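Heads up, the chain below is alone and in the form predicted on its own; it's given as structure tokens.
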Amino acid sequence: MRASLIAIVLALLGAGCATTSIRGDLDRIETISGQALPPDVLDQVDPVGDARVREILRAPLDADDAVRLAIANHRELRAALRELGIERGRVLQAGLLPNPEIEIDLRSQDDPEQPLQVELYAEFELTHALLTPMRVDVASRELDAARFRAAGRVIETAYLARAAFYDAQAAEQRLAVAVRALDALAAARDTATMLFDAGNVPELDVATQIAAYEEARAVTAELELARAGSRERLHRVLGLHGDATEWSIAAPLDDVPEESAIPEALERDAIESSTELAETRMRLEAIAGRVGLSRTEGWLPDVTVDVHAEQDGQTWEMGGGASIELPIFDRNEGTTAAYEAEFDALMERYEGTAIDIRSAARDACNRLASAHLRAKQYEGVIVPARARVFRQTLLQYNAMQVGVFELVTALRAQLSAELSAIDALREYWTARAALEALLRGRRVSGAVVSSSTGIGADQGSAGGH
């Protein structure tokens, strides 16, 4: 009994020392997410005037820089981190002892010779104080759940930054390919016009070259819009605005590696690192704690102790007492049953989430393997083959063996293959980022909104030289 009382007293003292600072919580989030948070992540920030942001943006931007900027500036993430203060405050509040209630009565009599009588009462809710450690334990579990939830947001934000950056890289490359094609078609159009003026080619060849050039201009305009859209999506993730939106891409997308490493125990690793499951476990423990607290409050009498003093003008009378509310009719059966039902429902969702994560792991694996295969196929086979077809068609065109339609069709097919190769690269690196996010603890969709467009290879038809 004595040991129990000492434990309760120590718990009460510990709860009284709780802090509202979430610095320790941020350190825990860094450990869970594997992402470093800026030391001043909760300070006021304005990317336009921040010297460190400007220093990063002065140099060509790469994917790692994009992640750092997103974690420092993304407002939804910053809001999620600040919301830790809500649960931290609830832990502090749960550990506070109830305030004593003091009542003072003053009485005077008609006889002016009689002194003023004073009565003092002080009450303290003893049962509420004894259950304080249980309330602190419940609030601490909910704080742990909030930490895992915030860590998941950090991982998701890092993924979004990488995916948006890869999309912006791909948009830059697609536009560069289109501009190169436009220059080639412009030269071909001018050459055909001069040959036509000299009477060396029929009017059909000139019309075909002009049509191909104008169609390429339309496609280039679409790709310029797609590039602008991808940059704006990245700006939203990075929290950039104003002058801070003037930056350049460091380099084109990297080539895919020869082998795409995938962990053998992918599903198990995804389950063990999942912040969603960890958050749900903490919420289950919190609800279990609420069930225990509700049951205890149900059978434990609500005891209020009091001391009182009365002064009759000459002497003081001291005394004490207690009031007890017996749990005869209301033993919190309804509240306890509600918490038990909430626990059962959350347990079902926990099992469902585990199944979804296993499925997401397999899906991420399939997506990565497919993207790797397609990227390698375009890089090593399709693009070189289309380039060879164009070169041979050009030779035959110069030898007057094929018409201009065949030449334009071969050029379109080559450009389409190059654009598709860029899309395959983007999909590979996006799938890689999604798998890494999953293994760090957060499911992401793996899909990136991209308005890629291409120069159709099926346009045009055969014609004569």
Partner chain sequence: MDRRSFLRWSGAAAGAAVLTRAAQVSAQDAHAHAEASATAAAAVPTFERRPASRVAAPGGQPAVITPNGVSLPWTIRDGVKVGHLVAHELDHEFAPGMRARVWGYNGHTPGPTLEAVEGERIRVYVTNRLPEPTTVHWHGLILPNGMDGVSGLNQRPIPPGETWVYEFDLRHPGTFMYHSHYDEMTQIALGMAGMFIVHPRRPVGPRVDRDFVLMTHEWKLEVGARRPDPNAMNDFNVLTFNGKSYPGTEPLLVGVGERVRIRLGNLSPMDHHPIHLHGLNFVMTATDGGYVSQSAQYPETTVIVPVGSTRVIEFTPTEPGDWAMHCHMTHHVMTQMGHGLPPMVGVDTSTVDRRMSRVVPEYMSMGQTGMGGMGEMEMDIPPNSLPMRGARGPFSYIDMGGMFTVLKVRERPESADPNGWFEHPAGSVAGPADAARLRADGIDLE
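Remember, it's a predicted structure, so these values are computed and weren't measured experimentally. Just so we're on the same page, rigid core means the largest C-alpha set that superposes within 1.5 Å between forms. Residue numbers count along the first chain shown, from 1. Compared with the form predicted together with the partner chain:
- Core-superposed comparison between the two forms: the C-alpha position of Q392 differs by no less than 2 Å.
- Fitting the two forms on the rigid core leaves the C-alpha of A341 displaced by under 2 angstroms between the two forms.
- With the core held fixed, the Cα of D205 is displaced between the two forms by 2 Å or more.
Switching forms now, from the form predicted on its own to the form predicted together with the partner chain, please provide the structure.
So it's only the chain below, everything else dropped.
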């Protein structure tokens, strides 16, 4: 009897120890997200002071650097990783055996001759202990769900870093184009002023050129703010502050590739890799586990075993017993039904999420295809066409058929096309990052993060006459 009791207790203790380390969680998340997590990702107190981060920031940044920095520094992501500890704690807790209850009774009688009577009583909730492995199983499913959730955050953070970086690149390029337009307008304004001073043109001409230049200055100021704003968005994602914000961008946005790289089995890939669906499956399993637990608890009589010892003067009197609560009236039907309903509801949501993910996959694909077409059209057709217009205007200017103002107008139209080309390029790379995030397992909004004011590309204000 005693030996068997010990065996049961040992078995239960073993089940309770089936928890994993944080490294185990991070390895799992790396596998799911396909994103490397540094071994000491959660150790650093302030990554900005970290020598390796400083090293990365010293050289001009590219999008991959931004992702690396974000994975290490993004506070929301770090919080999400730390929250894994909550579920891990619950697993640990679920594996713990109920504590035995011990009762000691000391009794003395009026008669001093009579010895002190000692009564020991120990009780152990056997049924609760027997169900511990099931509870551990449920908590482990919840932990698994949390790992998928955290992996999704990793993918999302990498996407946000990429999108914000592309936006910062675009903002920088847009500003450079706007400065060129401003230069041209300043030249046109100066020419008009000199022509007016020489008496060659009416005041209308110089007023028109001055107005155009001053408007362009305002537009340029907006683009300067847009550039600063896009850098700040990136700082928030990368977790940078203070003098760590003094970094530069390595290169302009890459040209669009020939093909837009859209996978064949798009929907299937998106469904298979989805961390949301995987997380929900784990939660479904956890609820199923709870249903089973609740049912088992319902029919399994609550058995408490106890041993007691009583010293009666000189002799110990030993005994044991068990109390059984008969599941006659309460067989946990209500709790079980509640869990079943929760399962069914979550199942509906699971199906809905799958439908949404399929749609999101097609949506991301459409965005990418369209952005690819537009970027190629701007890069390969529209900008060269505008450059050709400018070149021909220059020839006509050389031939004295048109004046300097027409030349500047043609240049502004070309620069306006270049602005639109930058926007299209940013949309392409953002859409591509969004599709990649989706195929790695996380839906992202896919909308361009946007520091674009839209004004620079407007023919009427920056590009027009």
